[in-house]
Structures are given as structure tokens and as C-alpha cells.
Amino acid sequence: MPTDLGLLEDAYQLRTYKKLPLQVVRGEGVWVYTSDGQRYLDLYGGHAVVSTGHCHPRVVDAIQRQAAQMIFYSNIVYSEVRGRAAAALARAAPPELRKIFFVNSGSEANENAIKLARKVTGKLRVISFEGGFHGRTIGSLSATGIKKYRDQYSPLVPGHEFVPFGDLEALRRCVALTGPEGSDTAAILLEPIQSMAGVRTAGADFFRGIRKLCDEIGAMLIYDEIQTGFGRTGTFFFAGRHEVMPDMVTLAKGMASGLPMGAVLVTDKIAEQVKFDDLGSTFGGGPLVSAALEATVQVIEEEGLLENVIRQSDYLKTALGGLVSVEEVRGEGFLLGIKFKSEAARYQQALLQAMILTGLSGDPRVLRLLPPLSLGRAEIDRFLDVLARVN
């Protein structure tokens, strides 16, 4: 549907994304509206970003009030709203992870977590997992376990190794190769649920085994919670699940309800070793995004969105399991992967024709659902009804 806006984008932007044939001009709750007046149910959430729903009134109000007062000043001065945002995030975080460094994106968060791990341990090597996605900037890309993203930019940052996700023995063998008792391993970095790889996760023993291994060799355990964080799995964080606490957590995506924001959460032990000028970010934790973060935490807590995710996800997964076209339902909360018995693209296209937005993944048979945390029963039933009629 070529319109002036679409023509302008194609004329002046690098064509880095294959776009859906839609121009979204407005959002409200779990719905988006296009330039031709159509309403679409958004089960993709701008790629797991729209945590509190599109244009939640409390988030909009917080942004508007802050924009009228001060849009930006850097970290060279104190900011009340930044302080309140940090306190709100710390309140939602596990008590072990309440020291925060604000950045602007998930890739930047992972870059800084890797830097901190190397600084604190004095070691070089970072081990991550095949299928994991940690960003597109050169440092985080070097830790990304998806070859099609890495290969075209080689050589990358040295000191990175990859092992199969969920394979604890392979991880132990890799650590053994890095030197006596894993002496050169600074960090083990992972997504607790590998979203882009087809919503893959592992059992409790895997996570516990990694924690034990990190303790044995003096390495940092880093959870990339850019997608699993901020309530998407039914709890604020995956950290703490299976009685495993990482040394660092990286965040972005839904933490400011759509404004660009990221963060690294660290233990007190790590924080004590950070000095002035070790890290920096001009825009990190700016007043406008801080206001959005504070409001996002408040909405999730006070409007029962975590409980909603658990309740609606249980209903959705049970219903999906009863469809003859579905082979497997993966993931937790509102980070779900539906593995079909045939190509997922066919189902995505049928849903799009029914004005429902969903996402694909690196597994051609897995459709991803990453909706706002406010998604309700009526909208789920609408999705299930369409899906059941796809031949």
C-alpha cells in the first residue's frame, strides 16, 4: 500500500527490515490502527516492547508532564526523576541485583555487562550459546550465537566461544579448554529463553549447573533478560527462577513501555569495583525515559499485569495444545512459541489477513507471540478462533 509516508521511508532509509504492508498510525491497549482506518490485534508488541499496552494513559501522562518540565540533561547532574526510576526498578528487582547502570538499548546493555565481567574478573573469554541473540553492535554481536548475523562482519571481537544451548557437558568441556580450571573465562552469557531461535529454554538442572560452574571458576553469570524481563514471563525477572541468581542482568525492550531504554543490574560486589569513568552513556537514564520507566513499573505492579500474564498464558497454552495443527507450545507467560506441524509463515499470513499481528522466528515452524502484558481473554479467543480455521 504505497502512500506518501511509505514512499518517504523507502526513499531515505536503509532497507534493513522487510516490513509488513501496514502503516501503523495509532495504538491503544492491545490494538494498533493503520492509515487506512483498520484495527489490528497486536500479539507482537513491537517485538516484545509494548509491555503496558499501547499509549497507556499513566505512561503517556508521565511522559507529557516530564517533557513539559525537562526533556533531557546528562548524567553530569543529579535528577529526581532518574532517582525515582532507579528506586522503582530496584524495588522490582531481586534484592541481590539493585545497583543499576542505565543505557539506551539491549545491545548496549550487553556490551557493558561484558566489559564489567572482564574488568571485575581480569579475564578475557566470554562463553555464550548457539541460538542466543544479544545484539547487533560489534561487541554484543560477537557474543550472538546465530551465525547468519555474525559471519558477514568477521573478524569480530576476539575471546568469544559458543556451545549448544542446554548442553551442560559441552559447556564444561569449553571451560576446560580456556586454561587450568577455566582460568581465562570472564563470563557465561545466556538468554534464559532464546526467543529468536524459536523460543527455546532448558531445565532447572542446566541453570543450576551453570551457576555452580561459574562459582567454581570465578566467572560472572550474565542473564540477558531483554525479552524475558519486565513481566513477560509472569514475574518481573527470570533471575531467581530455579533458585539461581546471576551476577548481572541486562534489560531493555519493555522497560519504558516503548521509549528506548536499557539497563545493567549488578550485585553489590561488582558495583564496589566500578570507579568514575569506567562506564558512560550520554543519553542513558535521561529524564524522559526515566519518567516512562517509573510509570511502567507502577502500572505493572498496581494493575496486576503479572497476575494477568500468568492467568491468560495458562489459558492460551491449554487451548493451543488442543489444536491439531500445533505440535508444541514453548516458552512462558507472554513469550510463547507455537511450533506447527508445517511452516509457520502460512499461519502468520492467515492471521495478518484476519488483522492479527504475530512474529516468526529462526525456526521456520515456530510462530512467536509477544503481546502487551494487558492482553485479555476476549482477544485471546479471537486469535484462537482464527487459528483454528487455518487449513
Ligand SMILES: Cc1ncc(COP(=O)(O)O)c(C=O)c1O
Second form
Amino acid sequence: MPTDLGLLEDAYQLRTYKKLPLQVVRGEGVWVYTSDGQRYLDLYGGHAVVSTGHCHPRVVDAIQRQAAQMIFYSNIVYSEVRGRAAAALARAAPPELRKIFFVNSGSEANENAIKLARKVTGKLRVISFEGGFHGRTIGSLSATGIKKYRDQYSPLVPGHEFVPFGDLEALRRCVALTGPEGSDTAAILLEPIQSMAGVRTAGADFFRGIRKLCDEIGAMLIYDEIQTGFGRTGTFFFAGRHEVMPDMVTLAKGMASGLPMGAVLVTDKIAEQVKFDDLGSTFGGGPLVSAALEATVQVIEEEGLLENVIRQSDYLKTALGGLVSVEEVRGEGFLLGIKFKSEAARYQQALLQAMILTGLSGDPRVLRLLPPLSLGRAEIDRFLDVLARVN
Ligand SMILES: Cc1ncc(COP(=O)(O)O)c(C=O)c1O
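Alternate state requested, the form predicted in complex with this ligand (shown: the form predicted on its own):
Below is the entire complex, every chain and molecule, led by the chain shown above.
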């Protein structure tokens, strides 16, 4: 490892990130290469971002061609590539959610979804869930159910309530507190699989119950699919699972294979109520990120990445279930949480020694795998082999 590792970063950047002792210089598929010439298997996917793998040639080509043609112009003009990207995203989206507002990040997507919910319902309150993570901006943080992130920045945006994830009764009680027939609830916002909380999800009844409740009280159901979206759970979106369709879906992370992009998908009914100047974002849907989005959708479709996620995840989950160190395997597709019988950090360290990158979570015993959707059997076997030898 170079002795000057991170010297400049540490000199000039705020030290807000706990970093691995690596300097990555190049990526290819499921591999990253470090400045000291080592190759690491990336099961962390740059934090669930590198959907099509590092530097997929088609994505690189689309970005390079677009960069040479036009890097940026704002939404004040039409852009052919933005139109094509929107059409590609709409094609991948559930038919009910084909109107799009482009932004730059997950937090910004959630900010805008909350604004839209307040606007179209005329109500104030947003209910979300303990353990849910929705971002770091003041609005998205106000909906984040993790106290340690929220507390130091209070007072936050008023009107946010939290209930335990998976608890329909608590949700009903909370709604009741917002006035007769839940009259002040604008939205119920959730991560369908709570990633940061240790990859926790709930049963079909929970999702169906929330949908029913939202219909009864006229509130918007918002899925934060910033991690579950774009193929990570083996379908393009979680929306539609258990026959439940939300009114809005927020996206970011993998949608442009690593360029910063986010989006809110909404129903036609919501779209009809949005007028000129209601929302805005300078960089949202810029030409360069749009080219990456279009290519990302094409690669996922044409290379059968969704089928790959399902097939390889089934194999991985079954194999993990057979390891004595593993208490439980959580999640779906390539959003997996391995709950060990002891601290996960020890396993992360051992894997790092064996040149495999993984992630921790808010649950000290859960290790997260968020690999590129193209991860294959040989690499999975390599990972399993190392893991089986950690004791
Ligand atoms: C589920 C979820 N929502 C929102 C966000 C915030 O996204 P961003 O960091 O792009 O603002 C994240 C980021 O990790 C996330 O995992």
C-alpha cells in the first residue's frame, strides 16, 4: 500500500467518511484495481451504485460520445438524449408510474416526492419507519428513521412521524393521531427493503395493508427504491411486488451506472397536477447522465441482468444458508444481508484481506452485499470459499 495513501484527500476534505485503506484507480466489471496494483472483487458495488459493473463498455461509449457532443444544457431546452433516456426508463417502469422528474441524487428524489405528496394532497404529515434511511438533506433527513443522524440537526422539518417497520397496527394508530380518518397524512414513505438497517423487509400483508390504508385516507404511498430499484432485487423495481403499486417511486444509485442521477416516478394522476415552476433542478436529467441512463437500461435488458441476479442470488443464498457462522440470510436478489452469529466487522476484515469488498450496516452482525448485477458464479464461489474459511 502506498505510504501517501489518501494524503491529499485527508488534507483537504472534511473527514466525514470512514474509509477502507484502499485507493482505487480503475474498475472493470466486478473488479476494482488499486494504486498498488492489486485486484479486488467488488461485492459492495460502490455502495449499490455500479449496477452494470465498473466501466461497462456500452455505458462508457455512450458517455464518451455524449461528452464529445454536448455535456450539458438545462431543462430550458429540449434534448434528444433526455427524451430517449426518459422513454427507456418509462419502458422499464411499471405502466402505472411512467411520468418522470429527473434530479441528481437519492436525497433530492425524496425531497421532491415529499413536496409532491404535500402538494397533491394538500396535507402535511409524512409517516415513515424506524430504521429507514432516506438521505442527508434536511427534508430527506427529517424522514430518516435513524436517530443518530437526525438528532444533531434538530429541529428538523416539522410534520414527520415514525413507526416501527412492519407494524401495521402502530401505523394505523399513528395515522389516527393525524386527525379524523388520518386527515392530515400526506404520505407514507418507506424503503421496501430497509438496507442500512440490516437488510430488513416485511411480508406481503404489510405492503398490502399500507396500500389499503393510503387509499382509505387519501395519502400517497411512496417507495424509496434508491437501493431496491434498477434491478437489484431481480426485477426492475420492487413496485408491483405483492400486487402493490405505490403512487410514487424514488430512484438514484444504479440508474446511470455511477453518474450522479436521481428520479421520481409518478402516476398520470399526480403528473396532471404538476404545473410550470412547481419543481426544478438545474442539473436534473442533463445530457451526459441521460446518455448513461439510456445505456444502463439497455444493458440490463439486453444482457439478461435481471435473470442473472435471480439465478446467482438463489445460488448464493442457498450456499450461505449452509455455513455454520451464518445465522440468517436476508434480502432479495443482490441486496443481501448476511447475519452472522458474531460481529460482521471481523468477516469484512477477513474478506478484505482476501481482496473482497463488502459493506457493513447499522446492525453490527449484518454484512451487506450490493454487487454489480453482472456478478457471476465463479466470483460467488471465490467469495464463499473465503467466507467458509473465516473462523
Ligand atoms: C434507501 C436510500 N434512500 C436515500 C438515499 C440517499 O441517496 P443519496 O446519497 O444519493 O442522496 C440512500 C443512500 O444511501 C439510500 O440508500
